[in-house]
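Next up: just one chain, as structure tokens, the form predicted in complex with its partner chain.
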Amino acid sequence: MASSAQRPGPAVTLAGPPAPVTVIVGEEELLVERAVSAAVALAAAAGAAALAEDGGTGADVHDVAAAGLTVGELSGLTAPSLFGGGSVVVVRSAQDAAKDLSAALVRLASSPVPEVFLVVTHAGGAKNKALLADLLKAGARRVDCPSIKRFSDRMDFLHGEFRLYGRKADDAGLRALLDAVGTDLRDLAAACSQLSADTTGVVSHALVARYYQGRAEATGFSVADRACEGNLAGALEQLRWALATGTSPVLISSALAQGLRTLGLVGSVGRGLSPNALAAELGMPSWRIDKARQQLSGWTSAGLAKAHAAVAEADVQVKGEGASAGYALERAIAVIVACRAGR
């Protein structure tokens, strides 16, 4: 692996002279982490430059959580050193700061201590919003790390990642990467770094497919869909991926149950009703009804009942009656697929 383990990779660079107080606002952990490193690096560099004349060794970096931090500890950390040389104090999750600590932070922001740089992270929510506003009013520099939730944002993020490594990627390739790795930013960043290190040329669909063969974002629902469609190999593969990536077996058994439940409910109504009317009656989204109607071919009432019984059995096995959750689920899937064939 080319990327180093501790550093979450390159990215944010902060320009200009370091501000005495930097506030990093947002919940996207990876981006916050990067912004903190950038701010610390900038401050440390400035400290080192100032110190070079005195022959100092550079700034001290302290990294503390706001919850449980007392004012006394904070003033200890931000006090000027007897030996010169500044310090950088990172206060994490400032939304958890107690009242008196918040006041102390604002005081520091409005009358900064020379050669001490403060980096504060704040989740940006409603909790302790006043502190954030006060810090900004006192002249702190704001760095935003908005959460990446939308598809287009993720694509932008990936484009940016590859650009940092000096690589190009096409949209199809990025989409395949998202399908394969999932939505966790850390995973995505690690995947970008690894792809950049191990491959050459444009990151295309073919390249990603070769690298992440067979692994889509496996969830209980993708397992259930494959099983209900009668795709045994596909369902088992999804199951293994889902379990390997930490999906709880309980969620998988409940997804299987939900899949069969939808089939049973939709199948017993007949095709006359429109999906929307049916959706209102059964209390489920209409796309699920459409999907269930597609999956219904090959199923009989008796088969559904038998398959459902197998899932109910697997559910108690998974909850501790059986020795292996994986085996119980595999068996349930095998029975579901066999029942679909009508045997």
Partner chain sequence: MSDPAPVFADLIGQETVIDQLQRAVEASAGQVAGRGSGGMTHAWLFTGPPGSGRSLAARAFAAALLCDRGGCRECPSCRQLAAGTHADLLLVRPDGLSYGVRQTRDLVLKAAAAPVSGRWRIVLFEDADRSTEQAANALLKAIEEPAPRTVWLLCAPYADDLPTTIRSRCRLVTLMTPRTSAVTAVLEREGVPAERARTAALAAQGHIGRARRLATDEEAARRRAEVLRVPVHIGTLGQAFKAAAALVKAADAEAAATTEQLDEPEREALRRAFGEGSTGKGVAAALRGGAGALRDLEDRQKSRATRLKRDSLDRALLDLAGYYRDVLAIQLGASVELANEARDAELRQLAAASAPAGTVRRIEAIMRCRQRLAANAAPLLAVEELTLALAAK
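Every value quoted in this text rests on a predicted model; they were computed, and no experiment measured them. Numbering follows the first chain given and starts at 1. Whichever C-alpha set is largest while still superposing within 1.5 Å between the two forms counts as the rigid core. What changes on going to the form predicted alone:
- Core-superposed comparison between the two forms: the Cα of A67 travels less than 2 Å.
- Positional change of V25 between the two forms stays under 2 Å at the C-alpha, relative to the superposed core.
- Core-superposed comparison between the two forms: CA of G246 displaced by 2 Å or more.
Coords for the form predicted alone, given the form predicted in complex with its partner chain:
So it's only the chain below, everything else dropped.
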């Protein structure tokens, strides 16, 4: 019977003795890689302990892709060694396995070979879904590595990463890190490692901004926030810094458009719902709704419509129609601030 599914955290550890077959399901590459490493380490440790008693030479680890792998090659990798060593075989992207290879993997899961541990990764989609179901039915352990797309999941991931290094981080610091680094998990994990090695104390907004030398403070979203608040000088200052540090003008125009759309969405539903309830309805974090409600002062529906038109025009300019992307963005920001003031 298949063991219960596990979802790996930042530091992936698999409890209990190693399963003869472990299936790692999902497309989040960093988590899949960590889960594979944990499964291999657990199996190798168990194999080494058993082999020490038999005087074996140690377990071999084989890492192969399912695409193009033949049944004969798999049989060779999983055959008992003449020298007494066990083996760990990692088969990647099992959704790409041919029909005969899929059948062979299921046979191995149903009748495991002594001292051989099989680790299989599967994207989890509809492709070759039957193989995944058959492996689990045969008794394979399942480890889930689902994509991390929601803001709250990324925040949880960052909190977990900093806990690995014995560090604490506040929500403002984590939001600043997302603004500075982006949403790729590998980049975020590397950033957490660097910050933990190079800084001390709580990972706060001020610490992240200082570490990235203004990068976290001068993203397109920071420009948009200042413009939507009606702070012309602040928005232009952030714009010039963002452009100087390499932020794409297209990203800045996109952030301006998103900021205005958020104002329109939040303004259209009124203030009857709490930020948490509204977050579920609009699909955005509650802190962003709080910020939008603060920025809405001074805005009218007509002003938002005019500001949207200005950003649309700037977007065309920065994508090649205009001579100067910076000038087009400066003009759009000036129009946004004027629209908020009702001019």
